[in-house]
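Only one chain is given next, in structure tokens, and it is the form predicted on its own.
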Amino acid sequence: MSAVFKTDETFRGDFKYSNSPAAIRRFPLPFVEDKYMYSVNIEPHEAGPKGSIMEFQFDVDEHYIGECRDREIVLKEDPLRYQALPHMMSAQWDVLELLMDSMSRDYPGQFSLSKHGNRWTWHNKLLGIKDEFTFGDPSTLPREPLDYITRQAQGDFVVMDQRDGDLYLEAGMVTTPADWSMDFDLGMTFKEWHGPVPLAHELNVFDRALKFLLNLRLNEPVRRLNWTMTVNPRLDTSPEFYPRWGSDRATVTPDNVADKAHVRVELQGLWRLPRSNAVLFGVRCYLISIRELATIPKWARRTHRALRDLHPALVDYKGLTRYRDHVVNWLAPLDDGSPTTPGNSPE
């Protein structure tokens, strides 16, 4: 992790936001070989190598004031985008107590908790916060449990409850979604939520997820990548806001496209919550120029090849009609035609 915090990022106005070197090479490139097809591709949430965004269950980057700056402007605007129906409580100390201990003990000279008893007492430096609350008793915290810590969290997070051989969406803190909303998909089973991925279901790709998903164990948590494109630096593309960024993509051209094309890759992390039984669903987003990108050269080549080749229903799907070639066009030159090393970390 950086030791460095950045306090003046953006992601909308003036989009104020860029990598460090040290966060491009850290940055994980979805495309493990030369070409891309959806597909459920789940591992193990395993601790990655030192360093890595999966290193820890719970990534904190340089990025991590500016985004939770940015939620809580979200959330002025839009309180739905936080919704947990009343069942759920205890889903939603679950996931308060999984990520306080989680980033207290990865990140101890960033968060600190003390537990006597129920007596529990969080401090998220970084954000200059510090309460004493009884584990257990919502009325001692400012916020609803899963409020509370999630606008603490980089990356969005929805609780799902297992009943009658399926998941349904029944609680959430969304803020940065690729085009769905929160308030839309609530009570929604996981099939319906995932309803417009195009292909996947052809390929029974969701049937297989929720079969695997239903017989997800404590203790051992999965994950996975997804990925899309996005004009600018921008969390919030969510279809509540979509005359703010749609309008975007007619902004690329061939002079800017480096720019303001980004890749948007998620982390998706799932974990089995002890005592609801729930299962929580974590997105945590990363942001990349096509120009940070390609200072990775292997990743400028399989980049350049994966998006050539896209299947023109996930173009669409991923919203790249209008500026995909424009993508493909500058990257070409930087594409010598040389093999790629396997996986996706840089040479």
Contents of the next structure:
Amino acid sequence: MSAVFKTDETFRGDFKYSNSPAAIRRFPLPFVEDKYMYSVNIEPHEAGPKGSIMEFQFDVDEHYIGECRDREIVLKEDPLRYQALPHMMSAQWDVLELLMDSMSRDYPGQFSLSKHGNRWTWHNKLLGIKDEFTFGDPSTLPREPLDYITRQAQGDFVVMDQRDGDLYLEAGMVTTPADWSMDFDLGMTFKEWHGPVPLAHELNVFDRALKFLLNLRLNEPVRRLNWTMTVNPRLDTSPEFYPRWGSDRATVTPDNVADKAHVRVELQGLWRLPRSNAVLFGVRCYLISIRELATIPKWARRTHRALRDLHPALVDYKGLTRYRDHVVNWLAPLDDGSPTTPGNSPE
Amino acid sequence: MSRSHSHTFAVTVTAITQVTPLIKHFVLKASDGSQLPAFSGGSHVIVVMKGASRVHRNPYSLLSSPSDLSSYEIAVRRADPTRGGSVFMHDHVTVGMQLEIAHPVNLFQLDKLARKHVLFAGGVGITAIAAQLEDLKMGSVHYELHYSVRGPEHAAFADRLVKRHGDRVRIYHDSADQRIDIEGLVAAQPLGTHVYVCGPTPMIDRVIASARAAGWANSHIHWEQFSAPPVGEPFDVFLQRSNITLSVPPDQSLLEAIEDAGIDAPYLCRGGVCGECKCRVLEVDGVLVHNDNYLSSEEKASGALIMPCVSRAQGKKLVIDL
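Please give the corresponding structure for the form predicted in complex with its partner chain, as opposed to the form predicted on its own shown earlier.
Entire complex below, previous chain first.
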């Protein structure tokens, strides 16, 4: 995507954030049919259509600069949003290599990487960063490798070590969580850190997902979409700062709902890492206001139906209880009852 | 690196050495000259061999250093009784030939939280351990290898290991009646030690039994025991979902027969270890011959599941959910 990179977006305070028409059209609507329920909706993370958010392994879009800036603000105030246990160093280098290789290959105008043996030079033109370092030697980078590279990437990153038939959350950069805390979950097994998710345990979703991920192969990453809603285009909806955003839910009214309520979609990717045999879990977050979403007639109808008929346990878990009705009521006049085409494309 | 189809890429054999009377050593480089994919110690690759009448896909451990990606090294023991892949590797593969391999998979990885690593290897089992030693050499945690070989003429890898790792490696020659004191070594380890073993079945069983007897947690005991698909009696199988009947000859595995029929079945290790190919048995007139190390004894006894990569049926009819 030949995006124009915005330079003055904010995800807090004055919330200076919007999607261009092109960004709206490539938004990954999570409702692939008129109703929504969990499924093990995992598919190969292969190159999607040109310009789509799945064209490349790691999507870089018009919000890049603002998102990186917001991450710096979070980390300054709460440094524990980045953590890595000591035995995760080889996995840190794996992630750095994967991100640098992918971003420089897919966005050569914005990022470049040159390698002379283990001497690497990384140039991030969007953020004005240029560093030469020795791959494998943490003392040659200004920060730990995972910290360094994920400050220059959109989305959260979690690294899971594989041992004893399980995956342990033992490193990560999480500044845009949908109300979960990596600091709390650090060291947990796969099922432990997914403990709060309702219904899915009864459906054995995590048994199947874990079994699948334990055999995840190199060079065959997978992805899935997940979603929730957020009041205001706020990225950091963390339990650590709940007092700052929890009460936002009470500010939604029939008059402001279209601009305040946002659908938040997570493109979740999973990669086997080569040197550490760990698994990288990437959570790339997309925000769209109800007003922006409704510029696509099919999406207005689809979203109206999916939210109206959402399972009560999910309404509660996703934190929508207080304002779901406002959203549904605002979308209702845009739903003439006509059928929607299969899939989540704009038409 | 170019990918010839979805799961494999082309490598060229650049050197072959007969390292022991039964083992040949192969050096593989990416056919397009690029760097090979990174991997971790304990990984294997599936080598796809296109024989005259049949395609073989065998798993071989990568024994070269994970920090040198200019080439991969594998070692192949000639199987006896002769069956498929290893014979092809020994008799038909020559320098300059191209092979297809899949990306490395690690089902035998080092535990990164171990306070100490003690490794046991017997014979060609050293191939699964060799690259782990390279990873350990780069780290700061103590490790030691106890490696048993038949005799000096079988010890080509031993010299190389001693050169690389010095007194962290101890070699035992069966011919000189040198035996590893597995029980004594295991019992003497400090808390937090992890043990790894790859070798003949009795050796693996002894290491596991010794560690359990010494009160070790299962999480600290690691082994790799790839089964080659054994030769068996011919049988017929009906694939319910594909609606097709196949004949599995004595020297072909159920998985290979399924693949030969053009049906894309899941697999990862092809050695009865990982569980990826596990398949539901819908009907069997006869007995299932389970050769895997994945299913529990209860699951094997139930007759409801089979691992097509190494296991087969003996009898008139087998129906599976594929």
